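Just the one chain here, laid out as structure tokens, in the form predicted on its own.
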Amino acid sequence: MKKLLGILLITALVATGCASGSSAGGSSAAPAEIKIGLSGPMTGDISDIGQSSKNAAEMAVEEVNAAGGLKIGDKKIPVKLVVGDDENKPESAANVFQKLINQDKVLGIIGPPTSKCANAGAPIAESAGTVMVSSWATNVNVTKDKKFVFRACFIDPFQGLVNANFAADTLKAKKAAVLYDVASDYNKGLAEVFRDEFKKKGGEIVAFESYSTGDKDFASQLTKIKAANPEVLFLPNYYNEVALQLQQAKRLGITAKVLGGDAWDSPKIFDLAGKDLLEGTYFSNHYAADADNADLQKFITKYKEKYKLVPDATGALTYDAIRILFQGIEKAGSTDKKAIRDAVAATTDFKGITGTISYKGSGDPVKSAVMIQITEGKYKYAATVNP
């Protein structure tokens, strides 16, 4: 009896092994669905940024699925979006990436939008050989020395240059002050580039003040800035912080022209700061909603119909980022991650809604930036700056 049971057990194991081997051998067959990960702050201090990322990604997924899915070989495969909440915290972003890659088995990851979270997730994606395309993370280190990490946005050195040139050439400023979050990769990087580039233009940085994430009282820094009497005040900070900084600057009587970076771009900035405080301010951005671009206007119209909001830059960039990944998957013609990476890296003249995107030897796109002026409670296109 024992001998018979042993034979039966061995037979079962062999059969199971053969079945498993058959399944593994057939792994090159097209999957039932393609999973794409999205990492963004769905909760936390800038949760609306996460929501706009999710909205735009879902729109893109719905569009491709309405056409039958992504074409791999002679088949079209539906796409499933798997969303992870990074809470705008680097440690949470790392956990999201581990889960998306190891548990959810995603083919690629969109996001995170913020630089500090992108810097936490990028090494994990790189190590796993999983393509990551960040939408909004502009810090230079996100893609540095990485082959699988890309972005849809311009980088801080370019954005800092844009603001410095605009301050010196358009606003004719000779003296500038900066207030920035020293604990954030994005804020710090942009502040330092602006400082260096403005000085190259012959300008003087009369105050270079810092604070830490979560601070609410900027009276000490702004008092020093007022005493320095700058013509321009550069605030490379997130919209929720900028609102407080503008309020406190007004109370102190600071009259300098105010500039900012793309992190200003959220409808909530008007709720938090009010249109009067924002009147006449400027910020660099990835696109202007009033630009004469048929594809952009089509996207904005559809987004507004679906979500009752004008998409912010994060939403527009997420839409471009995920479509770049989709194009890479279809050009690769397989679910092989290395082939997808090579196809994304070869992206040239991609007609995005935020501009034409090409990758030329790195994960940083060659594309333009725009300067936006806030006037009468609205964003108005001011200028385009080419790389």
Second form
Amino acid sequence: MKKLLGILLITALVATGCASGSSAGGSSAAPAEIKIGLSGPMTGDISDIGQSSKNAAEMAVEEVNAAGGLKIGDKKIPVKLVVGDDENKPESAANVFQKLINQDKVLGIIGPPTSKCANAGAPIAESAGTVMVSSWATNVNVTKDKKFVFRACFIDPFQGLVNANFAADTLKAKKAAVLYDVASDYNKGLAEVFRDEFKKKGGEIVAFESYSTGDKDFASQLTKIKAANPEVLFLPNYYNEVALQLQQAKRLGITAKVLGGDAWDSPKIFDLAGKDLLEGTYFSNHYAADADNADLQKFITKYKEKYKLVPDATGALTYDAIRILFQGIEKAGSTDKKAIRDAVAATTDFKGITGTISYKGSGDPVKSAVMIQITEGKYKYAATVNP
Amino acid sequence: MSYFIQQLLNALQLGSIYALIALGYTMVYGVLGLINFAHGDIFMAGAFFGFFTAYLLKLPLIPTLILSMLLASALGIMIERIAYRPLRKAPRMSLIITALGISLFLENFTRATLGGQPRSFPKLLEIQDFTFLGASVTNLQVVIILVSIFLMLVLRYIVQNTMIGKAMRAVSDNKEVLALMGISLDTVIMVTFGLGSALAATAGILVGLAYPVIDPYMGITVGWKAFIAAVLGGIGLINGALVGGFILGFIEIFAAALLPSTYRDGIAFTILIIVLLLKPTGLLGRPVIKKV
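The structure above corresponds to the form predicted on its own; please give the structure of the form predicted in complex with the partner chain next.
Next comes the full complex, this chain leading.
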């Protein structure tokens, strides 16, 4: 048995040795496979987000490979996805990026979905000259002053603006309160833009309270918010914390309308918070599953069949992100990373399932957002907000 | 006024939870002089024992609580037997490093077997709201506060009035002489870990009820804060754990209530550092006299 294993191992080694030997003949020669990296929180506090990125990316890779792979020159080359677990920790994301770029020699990286990890990975991708397309990282700094860093989603100021406009124009609120995680870039970015934009609209921010990641008790801050008597409470936080915040807000008798950001978007939020607490709340999102878009509906049906789950926004955005990269590689027509970067940067009117994406001189796409209302445990499309 | 009372109640709830976990740290330290860093993770394990007992066996609150306490005791005793006992004669530093290792092991083992995603803790107690002097109170808050005070009294009784309690005090006083008196050191230490872990499980379930999102890392932050509460009150002293827990709860809640909440932890810990600078053995601790 041992002998047999040994022989197998040697054969495998020789085979891979040959494969890498043939690809080492200069950048113009096509490699045996195209490696694409994926960084996401496969484990840790928001592992659902990582799983859905992985699911969607695997689905996109399977679709491409079913058609023979990506077309480079006149040859079709299959794609291989290399998944790294960033545990939603910046230091792990940095390790994942180093490994994907230096060991696995990937042509491009998808993710990380969260802003704090994307901020840790982006400088590494930039200095290595490897294209990174984040699916879900909405923090401004991720792409700032970088040539190789792109994303498939809109940015925080836009979500803060969407919520502020929605609160002021649609809900006709005059007084708003905010409770956010000060230790996380994403939450802080949304909260600050909401505050500034809501004030610009003539509204008043009656309470602007914060906590740190991992806190479970928000009673002190919420009691303060209740005393300020707001009409709208903005909770730009991740779904696991939102569940506790809604529960404690209700216990303390806060009746304000609750708004949130796209970090609410996980089917888990219903398990954790329960339908009743979520009834009538709103959040801004990248797409609405009940939107009228044939490609999107096709994606949702296929995803449901394959994974028995409704895809969340991270899944949909990962699917767009990886296909933007695929399109870039095919347009570049080579495995030269600089050429791929130029092709991705030139993306115009890419028909994504989360909207039409164009890059105009920066890594941030020009696209619209939607507001979703939760009613009877379901997402319902409420409004579209254009840039 | 009702605002102040509401914040007071918030502080009492948070303080009770810190106190309950701090009791476990303080007991093990009092008997063995060991800071059991794995205690926060036994607390997490206790919450998960409660989660599975309630979901799989569909037991109501009290049986869930008892079963989880037993399971957590078994876990605590097992950890002591496997990890700490072989090192009993080793330098103190080896034990502390081992405790940190056990802590990381419990977190990652739970994550590897159950997954890292947060889970919703079953609602074992029908939550009822009522108004008290203009502030909203729930029956759960009252239960949490009473349970922590009750358990502290039970623990005090055990330590002060029973044979095993006497033996515990003897261990903390002088291990060598204890053996000469015909008392089994292993039994005393086993009971200490069992009791401490049962307390952690109780806290785990109460926290699960009050903050019904549990995950394998839930013990880290709370564990550290409870440890600080134990040190603040005077580690090794049962009253100290309660005093430290409540004071930490009050400082945290009122720091956030009176000042911008961004400063919450900063101010809480600054006050703690000042207290410890002035009284290094904690608020209730007596100065240690080292015999040469």
